[in-house]
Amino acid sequence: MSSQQDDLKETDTEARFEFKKEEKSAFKSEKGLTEETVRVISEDKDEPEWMLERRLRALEQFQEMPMPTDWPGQPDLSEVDIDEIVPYIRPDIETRGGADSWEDLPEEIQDTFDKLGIPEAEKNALSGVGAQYESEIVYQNMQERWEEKGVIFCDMDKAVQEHEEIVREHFMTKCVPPSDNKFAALHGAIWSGGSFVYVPENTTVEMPVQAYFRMNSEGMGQFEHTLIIAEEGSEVHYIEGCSAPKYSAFNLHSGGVEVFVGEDAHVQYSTVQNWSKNTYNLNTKRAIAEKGGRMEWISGSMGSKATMLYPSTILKGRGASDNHITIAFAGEGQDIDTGAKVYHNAPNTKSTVESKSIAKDGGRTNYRGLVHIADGAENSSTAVECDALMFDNESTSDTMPYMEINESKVDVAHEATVGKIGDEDIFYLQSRGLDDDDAKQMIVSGFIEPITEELPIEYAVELNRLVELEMEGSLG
């Protein structure tokens, strides 16, 4: 084993992710959201002009919508002044679009990414890693063998440049329209970084590709792009990284996600991210699942305060499929708002959604989901289940499931669970040698297995170590 592997192995996880650094950039632009905005960042990339054109669009857009604010139940969003962000900060590296070796980046920016563990994860266990620090990514590579058989994981600003056509084409044209809500239209007028992942037909990617996101900056804004089109009979797992220092100043992450999943192919999505308790996370995911074709979306939310994350899946073709599993950890001062949303539109199709959320010290967590069925979508099939645990009188969790179904021909099942940790289990568990946080701790594990065992076995020790500083209070 490496040193550098005993080192990692021995890093406090806490502090793995609540460090910070000096800020440095090549670029940043001015607070707010202006078109003089919107075309600094553009030309700064040395954009198309269709590009610039969507995105001025895309502004438009967003001034004419209102900010939600009559969803029932929703996280307070009084706070997020668009006017106070920083939206586009390029740091400070030689190489534009990701340098090809570790060492070639900045010592701050290397010695960030070591103590997340990314290099390391690189060698053990992923076939590609993206890398994005701020506003751009400063890493991107992809393992040979891939490479070979047609398959291409890049950064979104060099997708633009080098593989136009079919960036032009699926870019928030189909999936994530501007139009879809505020954010994602914020989100189309300053996106910046982010990974484009395309896999050839009959393709298996036997290792998942990761792209991890980093915020550094206080008051910044991080708006990457993710776009994958998994190709006829093909096969890929991406996994999404993201963390935060906390600083005074609120920050703001508002990404999108396009998956489009062809004839019988396969991706499965999985995040998990650790945002810091000053940071509001407001994301934009969809997939569109050809005939026979299979989305799975894995998420793990906590740390922000306030998510409004609801990944969905459009079922186009007749025996697609969508599998959702989530977790959400809600602390004090925590809205973690989080849920799914699947729309039915072909006979045959089905969908299972299982949700786990944890409350404590008066956080609360909420289930927003949206199951739709298609006149027509006949023998379609969907299963919801959601459970909760809180650990205080204080802690909220609410379930806000809305079934549309337009088809009298399908198979609809919905369950709702709410407990508290009861003192008979800690009890028992006390018994049998374990102090009062590691039997909570031991309930806590057994209650996400359903997830973590989905995850490679490092996210998943991961997540579990996660849960557990959330449980002590310990993250920022």
The other form holds:
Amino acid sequence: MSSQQDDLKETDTEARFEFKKEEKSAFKSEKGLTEETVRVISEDKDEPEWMLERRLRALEQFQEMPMPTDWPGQPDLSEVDIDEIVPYIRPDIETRGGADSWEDLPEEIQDTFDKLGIPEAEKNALSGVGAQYESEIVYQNMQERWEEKGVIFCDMDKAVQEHEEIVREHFMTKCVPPSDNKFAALHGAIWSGGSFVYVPENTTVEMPVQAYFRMNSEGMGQFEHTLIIAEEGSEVHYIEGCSAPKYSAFNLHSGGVEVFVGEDAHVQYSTVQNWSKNTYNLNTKRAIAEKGGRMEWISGSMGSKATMLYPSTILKGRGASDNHITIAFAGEGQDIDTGAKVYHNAPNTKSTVESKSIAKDGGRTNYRGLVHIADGAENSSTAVECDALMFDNESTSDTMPYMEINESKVDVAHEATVGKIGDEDIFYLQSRGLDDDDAKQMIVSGFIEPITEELPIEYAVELNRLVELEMEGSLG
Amino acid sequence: MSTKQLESLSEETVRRIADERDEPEWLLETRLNALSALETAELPDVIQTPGRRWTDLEALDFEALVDPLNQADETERTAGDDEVVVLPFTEALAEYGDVIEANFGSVLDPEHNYLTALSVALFTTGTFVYVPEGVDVEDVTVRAEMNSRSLFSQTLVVAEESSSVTILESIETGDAEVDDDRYFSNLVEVVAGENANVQFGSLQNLDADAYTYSLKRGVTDTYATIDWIESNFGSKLTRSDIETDLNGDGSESQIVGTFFGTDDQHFDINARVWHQAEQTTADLVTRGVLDDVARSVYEGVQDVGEDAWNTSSYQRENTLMLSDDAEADASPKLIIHNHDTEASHSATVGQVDAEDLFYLESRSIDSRTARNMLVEGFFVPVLEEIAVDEFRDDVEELVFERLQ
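Please supply the corresponding structure for the form predicted together with its partner chain (the preceding block corresponds to the form predicted on its own).
Complete assembly follows, chain above in first position.
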């Protein structure tokens, strides 16, 4: 493990994420969002009529809904002007629907993913990989042994064509309807790319499947959709990674994730997102867990100018459970507004939320969470724990949890702490010969350890490395 | 909210109230300004999450509730010491006009929201408490009975340097016959001078036809302490806000809250502290019990400003649910702008512990009594924070009554 860790450490993370490629596209939509754009995207993808209708309905809903502005302390979205966004870029490759070999990709795209270390990870530890460049999946592969068991892992556009009935039933219907919020509606109108994961009954996919999303062009929006369906008794771990280089114009990422956790199924969804610091990251992620189903969300929110992301789980069946583990890091000019939402709608449901945040150099972190326990969800229990660490006085850290309890036979606990980095701890480490920066880094690593230890090793290393990068040069 | 232009409200109404009480010109001006602020003022903020407003103040029919010229109360004010001034404004203005003018509205802006403006424009009762420098007095009591459809009360406490005072106020429904719904509004502002120590306890036990709005706000100077005890038992709907502005270095505030809801009572309880100076400390403790179809909405805010170095701020909120149909909502908020802070909050909602219950029952205590003992026990941690025996006894007695 340690040699693997060292290998990854040696890669210059900055070089991994911040490089840009000259923009090359086969098809690029006009800026802004009109019915015409929606029709063009749908036509370019050769979609069935029902999907176009869903897109158009979502567009209507988007136009009707106001921008979210009235939440206490929410990030400023005034810069987000959809008329300045290019919603759809089809990259210039011949293989539509994803090449199944990295060598089939154009050199600059290959190079991009090489730098991100994705092919290497695929060889070592993954059951399958999907890689999205701009608006479309460019690479997609699934190990044969899983395919034989009926596991499907393909890009969403392909799923619409090849698994139409399943998609039609589940796509933005009961889990994340476009009416959920303005950006879910936006997503419903112009979504493109993303992953489709289907795991049949009683099938355990032992190695994680991974999708990586890369935005390369200036001023674009990325709107990938992820649909995960885990049938009764199945088990799957899905990992998502994201990055984009920094341009002067803002980028918009507005993804949609829908997870269906069948009876006694277990889905883990892990993501470390590291969007560039001018990306607005406004996502809607939700899971529905049936009887005995277990959902786990593990997320690291590192990059972006502003993030509004509150992964939510509806515990629909008796005995369903949900765990959230989140870490947010806000540096200069960043506003990371994230949290977890859990709806306990059935008896004997359980949830835990563990949230850690770090704010420095004028960054702002906010934990905004909701725990709802419906009438009749007896013997449910939930424990929410939020810890915030602050480095300096320009930074801000808020905690705004909401608890709605409509049932008496419950056990609800929420705890939050905010503290500065301990002078005594630093002094202690310094007295053992560490310099100030190293001491602080060590304390931060310890602070986030409960999160990183839940992540697969590559991601844990990446997260630690990103945190180190964020801390470099501005300490002391 | 667009202002509901109330028929019973006019400049003339306000002038008449001021006239009858022979008030100075500045106070009339303040009232009239508050009256005109009603045109643009909003109702108090309530917790909102998308698609949900947790307390529906919009539904209050002020036209029916407000009867400004027929306010009546029976209020008994006592102080165990001559050195402290405890008077209704009507009597205090002649002698302490300057002190009142200098402080009235300095802590609590009359135009803060629609309900505060309404209250300042129309208040007829309330108390002025003046504690001169160095005076130490423990037993100021203000016991009020409400005897009219609507009653607006305004209290100002001025505690000068190094003084100390304990004030207990209570409000109940009087014997006067008033049909239908009633509205009680209670504004309290506390100015705590350097090194002053103010403890302000409040007990609201109006009957089930009353709607209550209460906003109590204090400002501390250097090393001053303001401790609030806020107990709510009565009313159909209670909106209660307790706020301390920790403005002076080394100042402190404790907010202790209790509530007990039965039937279809609704409590919207808010505790807020702003740390604005160095080395300030706050401790917020609230415990509530809900039975039947009662509902509580709790928000606690600990706001640490950029200049509030070396802050300590703690908050605990616990709700005990005795019924399946009761509802509890809680939102404890931390807003931290200074990193040299130690802040934490916690909130729990649960029911009477089954093991405790079993233990008591196994000692041959019947289940009803056992439950009641546990509920009384639940309040003990907050009762312990109440340093005044008389007040603690009152709260205990009300808890006991509720359990019968």
